[in-house]
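Encoded as structure tokens, the following chain is the form predicted on its own, with no partner shown.
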Amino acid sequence: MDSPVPTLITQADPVELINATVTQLNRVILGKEHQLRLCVACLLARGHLLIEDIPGVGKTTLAHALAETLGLSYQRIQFTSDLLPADIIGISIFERETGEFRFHKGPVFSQLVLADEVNRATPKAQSALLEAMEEHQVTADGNTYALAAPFFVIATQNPVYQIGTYPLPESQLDRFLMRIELGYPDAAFERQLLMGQDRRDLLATLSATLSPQQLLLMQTMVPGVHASDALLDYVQAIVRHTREAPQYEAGMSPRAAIALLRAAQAWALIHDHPGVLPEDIQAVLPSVVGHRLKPRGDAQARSATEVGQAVLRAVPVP
């Protein structure tokens, strides 16, 4: 059966839909419009999102607000040191009536899955997400089960210096298209938080500004956003710099290069640009490459955001 997605092409302009989405998210997460637009661009580019920050800045609230605003089914998984892979993907249970095992799906079978404090679980539990994130399916007891569409993982991560964390391996970090930080709010916005309604209460007032079908349509539009030869030269210059620069242990992989281009195409789409501009690359690059490039030696103290900014300074626009 043909998908109903194409029937939505003329119903609303993508830029208007995104602006309405960001406006509603701004009611809950105050003063972080750039980060909110990065979240939406990440989803439109069919990617997964890693939010790394200290506890209490709104990471979990942001994930829940995105689910409500985008009209997606939502499940939250609290990652702890005793979490098992079966707690994520599901488990087969023997049913006496039928004499057979029946697979009971876990919380990963949702359109938006929040892996809360993902680096507090052991590597074995963390790895249970790898197949789901890369293949949009899970395998259990020799059977493969497809996941919902669209499928989006938002993982929150505490700083690695905090007690009880297990750093994510490079192979899993690479599965996240973007990594963002929320940071502390400005004084004016923090005053609004102090005087206003509880953010969790505001979640109940949110309505969907997009349908999953509209979201799927916009995801199909992203690869069609024009990228000129000169723009691709810029992307390749960035990739080449990370591979040749001595301050990184390893440069950007081909998958990372594709991720950078897709993220920039999504950014161009939601800002109604006729094609991808260098400014689109610059807007998304710190979030795309910061968690992929590992500084070596004395540079290890630099944050992921600082790493991305250093790349931008080092590579001029052709």
Contents of the next structure:
Amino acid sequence: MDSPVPTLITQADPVELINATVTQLNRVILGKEHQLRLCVACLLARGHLLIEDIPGVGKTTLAHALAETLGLSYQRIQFTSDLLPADIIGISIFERETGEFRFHKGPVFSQLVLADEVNRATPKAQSALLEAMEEHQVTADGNTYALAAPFFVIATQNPVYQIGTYPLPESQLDRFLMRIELGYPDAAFERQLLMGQDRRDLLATLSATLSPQQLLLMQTMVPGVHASDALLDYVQAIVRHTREAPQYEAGMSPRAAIALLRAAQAWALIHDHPGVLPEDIQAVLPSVVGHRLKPRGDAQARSATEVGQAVLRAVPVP
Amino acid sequence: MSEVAVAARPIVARRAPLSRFALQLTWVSGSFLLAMLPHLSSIRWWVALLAVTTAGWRLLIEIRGWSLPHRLIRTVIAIAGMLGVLLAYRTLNGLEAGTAFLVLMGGMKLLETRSTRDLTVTIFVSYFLLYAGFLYHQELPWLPYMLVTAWLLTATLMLIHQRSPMSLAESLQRTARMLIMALPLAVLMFLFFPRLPGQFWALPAREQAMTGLSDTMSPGDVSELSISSALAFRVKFEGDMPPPRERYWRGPVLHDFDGRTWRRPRFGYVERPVIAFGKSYDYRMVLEPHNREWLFPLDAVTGWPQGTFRTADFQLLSRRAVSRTTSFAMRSSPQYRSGGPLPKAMQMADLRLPPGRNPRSLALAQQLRATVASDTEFVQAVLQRFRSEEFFYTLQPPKLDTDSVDDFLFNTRRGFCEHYASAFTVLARAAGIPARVVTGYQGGEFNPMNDYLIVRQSDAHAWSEVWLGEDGWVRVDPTSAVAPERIERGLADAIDATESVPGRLFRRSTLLLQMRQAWDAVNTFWNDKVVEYGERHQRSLLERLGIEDADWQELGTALLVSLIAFFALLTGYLAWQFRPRSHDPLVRVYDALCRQLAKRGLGREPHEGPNTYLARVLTQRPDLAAQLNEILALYVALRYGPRLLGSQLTSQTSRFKFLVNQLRV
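For comparison with the form predicted on its own, would you give the structure of this protein in the form predicted in complex with its partner chain?
Below: every chain and molecule of the assembly, starting with the one above.
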């Protein structure tokens, strides 16, 4: 991989590297620093990201900017109702010269895959991608092919109430570490947006601030971020609350609890905390539990942030 | 199917583990028998045997899987037992019959035990039985037994009421904790439960032989008593103690002599005055029960408590036999003279000798009296005779024939104090001097641990008193002529080293002596502070607490108030014990910080993490930025950061504490 940046992480502080990355992303995606940091945290925690929002708020631009900034190979898959699994993972084609089948790798073999409007494809196509995400490998015609490392999927989806969607089932949603919403920009940023350059031109000016090796190294650092007993108490209190409180249809699963901790560890890492703080949990919690926790009854329409805030307010920090 | 069949068939070779109920039954029966043990000395043997048999039978039934005895059989046994008690004790009422009946019924209850409820009833009967044991045994050595058995009973009670099986060890552990928690309550009840004055609580006297002086004295009686080192009484003096040679503790005074045995007459004389001079002593005597009415005041008693009276021969008698350890406050003057002329009747009685007995002694006395000028000189002459001739002081005197005094004076010449006192008194009477034998105790061992003087049965003594006209009754102790060490230093020093004497061992070993004294001090404490605790003590305790002249209503109020206080304290303690708190000192300091800030309206919301919280505080109080930022950094690092090394941890923790303490909001 030809990377202009030094490959040794020790030469630069992860925090500085991340800050530089976020600063550069900020130039493209205006006024969304928190979401950007969540994206990076999700990436560092080896998770996959689901961006749910209405079209036109910059989901694709975000994914593209991330790929450029992180120096990752990038492929975009536009999910449509006629998308086939082979369109995602690749296909074996008979080659006349050699007289045998050769596997042509699909777009999923990139380091960063943008699955655009994932809920417009049929469940069959969806599960092809989601299986690849889970297994980090693809099996075709009896052969197993490893995916790239790092491997990061950003899926976008339109809100479920839009027409022509196949909503992801809960079990599939669980594959995504975080789900974020971009939302409308603030008035001031929107103004800048209107006045400024075309985003696509801006993208071309971006340079990689991180090498894939640095990214991989940082990914290995995430599980090592210290989580104290006090913090684990807090995590368990949160999990217990979601299981015991009557307003949720089902509580957080152990996998969700691990996801929460991993995300918080990544968040602590990029914010230079000595260990995971309750605030780290609080920062990532709405994105981690928003798509996992289903409020009962009428409250369904509430946004992830609201659900997360409700959980956080109910659980005291020990 | 076959499993069940095999288990049901009684196979001797293979011992099946006891069922849960059988185990419970074993413990309950064991506890019952242990509770019965203190009564073994008072109930008839067949009652105890019946109880043991029924317990064993019931266990066998359980182990072997037999069926319980038919209702008819049980009824017959119960009625037979009841009749047996009725015949043996002539009543079903009263202490001994009641206890026997209780033991019997407890055993019978075991025979029909088939449910937890039955077991519980047996346990309660056992509690009752055990505590009835205090009616017989109030001595300290019994206390541990009673306590341990009560503990075991409680543990068994817990055991049989557990749904899930529980080991006895665990149950013992739990009940121990419960009992310890209940201890303050028991102490409160003991101290403040209203007690009635007088003898209302007194136990009925039990017919039981006890060691001690009797109202007769034959040769060998006192020396036999002297073998025992059992406690006779303890004395505590207010102020000085009289010297050993003045420590004559006066017991029964014997006037009637039949040639061999001295007797205390059944009748009394009119009260005689005592002219005391010299020093008088105030003291309190704690008398061990001896089931007789006489006390043993220091000779001669000049002040005595209510319920006792002094006789003409200066005995101090209680109106009731002393059947349990009792304390008496008394005053005595060792230097005294009996006033007034000797009444004719007393003179007659104290000159009387059995006709035709001890002729040689009578002759000797008359002959001796003729050679001296006065009665006083006669006394001196007799004592001189004991001193100069070959008389021996021994605990093992030879047997004497019917004319005991003659035999002693002219043949054996070996005797204990009663021999000398008896011989001297006979000689004096023969010489026409009114004389009598006084029995009691002489000396006593001082216990420096609690300043009590301990008088044992081995200090039993007998001496004479003669009427010397002007001087009145004069004490003459012929033993002191033969063995002056007996009076000055006690029995063990006076007896020849070849003879075994109680207490000699203790004189040789200081350690043993100290152990004995310590044990005695503990016993005294137990007796004075616990067994003897009554209305008077309660009153003085309440006066110390500022409640003067308490009646039972005030006592009840005091009890109630202390009970409420106790439960309030207990509740408080438990609430404190189970309060939501962190054992982490770090968290406590952080909580203190939050509380301090909360006083300024900057309280932490429960869901706020440290960063969020202090950031919010800083928006309100930017002046605290420097301090709070350092506090925050330390707290976050200590609480959520990786574990620090020992020294670093200590220094950072103390820095954190220091900063929080320094912070003035």
